[in-house]
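Single chain ahead, written as structure tokens, the form predicted alone.
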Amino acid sequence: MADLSTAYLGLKLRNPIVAASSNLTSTIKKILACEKAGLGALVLKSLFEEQVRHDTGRLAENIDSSAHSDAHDIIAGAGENHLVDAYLKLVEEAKKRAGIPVIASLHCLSTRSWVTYARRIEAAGADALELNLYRLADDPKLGAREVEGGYHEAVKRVAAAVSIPVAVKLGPHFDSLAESVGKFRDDGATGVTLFNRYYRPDVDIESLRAIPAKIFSSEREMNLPLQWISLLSGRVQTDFAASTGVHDAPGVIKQLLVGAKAVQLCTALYESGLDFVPRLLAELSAWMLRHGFGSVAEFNGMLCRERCASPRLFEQNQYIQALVGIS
């Protein structure tokens, strides 16, 4: 079998396949199942400050504050501590019992919370931290620079506050994604995950109701991270993880060829189960041996834009060539 080991965020992985942040990594039982299946690392289900606030608010909303003036704040504070402590306990237990790198995931609403939670997650023993950067910028008066400036400030503060590697998980909607990725590197981020797949609504035209859209990715979505990782790998010195749309071994191989250091799976694990992982690794190994590669490092990034014989295929003019035949 070929050597599938690799390095991501300064961590040694037995292979580049990582369980993405989801409900599949939300309990110690599921985490140990991921390890047993052969995954190289895992990203824990995200700790969302917004969810913590929502749950603690519901806990405290029926408290009669007239009985004690501080009752609401006491209950709300206790509820928040309980929820955050439960997440930190999961980090601690995962580190004690799992033999693969454990990457925590965090989404906060303020820079102060990013730093506070990040420090506690580091103290709990996480090997690295993935910052789930997402803000629905639906205010017409809120500019792109203000939104993105908040992201950069949060990453800069967190990277300065902790000693574990920090990665940022991004969506594709940036004024200049290439510039932003470079800035996140300058902010102190060790890696970038492309891309965050946001859940979106749909509309039922018969019942006239808003409904959830399909939450699972399709293989067609893989080309977006493939394109951007290829364009930026080698030009921005950061570790890229591919996410969204990778459903099989060829998809993994393609992402590694264009420069991804790790490939995060979610939908494929939901739809095919963890038994899919050994088959995927066997296919990856067989492909490597068939092409004469003894290790992942030998072919990782060989088709990124900087090293590809046809770099223009990854650029926007591919769209023009495909549609109108201009060369």
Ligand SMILES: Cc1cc2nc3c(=O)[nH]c(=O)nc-3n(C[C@H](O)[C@H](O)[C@H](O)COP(=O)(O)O)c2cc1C
The other form holds:
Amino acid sequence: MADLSTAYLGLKLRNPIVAASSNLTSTIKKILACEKAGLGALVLKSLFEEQVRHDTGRLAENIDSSAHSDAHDIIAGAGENHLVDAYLKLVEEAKKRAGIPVIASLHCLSTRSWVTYARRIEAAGADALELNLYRLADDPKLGAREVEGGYHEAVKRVAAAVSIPVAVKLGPHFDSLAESVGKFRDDGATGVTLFNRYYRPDVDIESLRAIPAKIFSSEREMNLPLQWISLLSGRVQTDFAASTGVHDAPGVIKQLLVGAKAVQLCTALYESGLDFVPRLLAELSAWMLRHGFGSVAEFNGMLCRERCASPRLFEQNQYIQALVGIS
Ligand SMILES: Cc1cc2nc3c(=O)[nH]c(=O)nc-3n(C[C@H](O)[C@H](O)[C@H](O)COP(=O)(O)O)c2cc1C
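Could the form predicted together with the named molecule be shown next, to go alongside the form predicted alone?
Entire complex below, previous chain first.
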């Protein structure tokens, strides 16, 4: 077996394959199974402030506040504590029992909450924190500056409040992604995960209803993180993790070649099960030995645009060439 060890967010990983944030990392049993399967690290299911607020609201709705004027607030607080406490307990237990780095994940609605929860997650023992930055900007009056300004404020405040490494997980909808990634680095994030894959709706034309689209990715989606990690990894000094569409060993190898320090898997683990992980590691190792690479560092980033022999292949003009046949 080749030496697959690597570093990501300043953490030592036995290999660069990471379980992405999902229900596969939402209980201690599943977390221990991820470790046993051989994964290098895991990102816990996100703690969503929205869910905390929603559950708290539902609990409080059932309270007859005429009976006790403080009952509503007391129950709302208890509801919040219950969900948050369960998450913190999961972090604590995962850290205690899993022998691989535990990266917590957070999605909040206000800067104050980002900071409060981040501090508590750090105190619970997480090795790092991934900030799941997402706001559905569907209000025509809401500008990009306001949305992205909110992200940067949150990252800056969280990075200043905790001493564990902080990564940001982004969706692909940034008009100037290069600048944004650089700014997140300046805000204090030491890593960027490209890209999250959000809920997508669909429409059933027979029942005439809106339905959820497939929650799992297809392999074809892998080229988007591949392109952006290649474009940015030689230019912005931050640790990139690839996410979306990586379903097999060649996919992992490609993302490492363009500069990803870690590769997060979700759909592949759901569809192929955790037994797939040892096979994937064996394939990665066999490929490294076949190409004479003694360590991941030896080939990591060798095909990022900066170092690639045909850098234009990663650029937009390829699209124009393909469409109009110019070269
Ligand atoms: C069932 C499910 C739950 C997920 N939950 C989260 C989550 O809590 N936080 C998060 O940042 N991403 C979440 N994701 C997104 C994944 O982490 C991942 O970024 C996405 O599925 C794309 O990777 P893939 O192509 O390997 O599936 C979830 C995905 C799925 C399918």
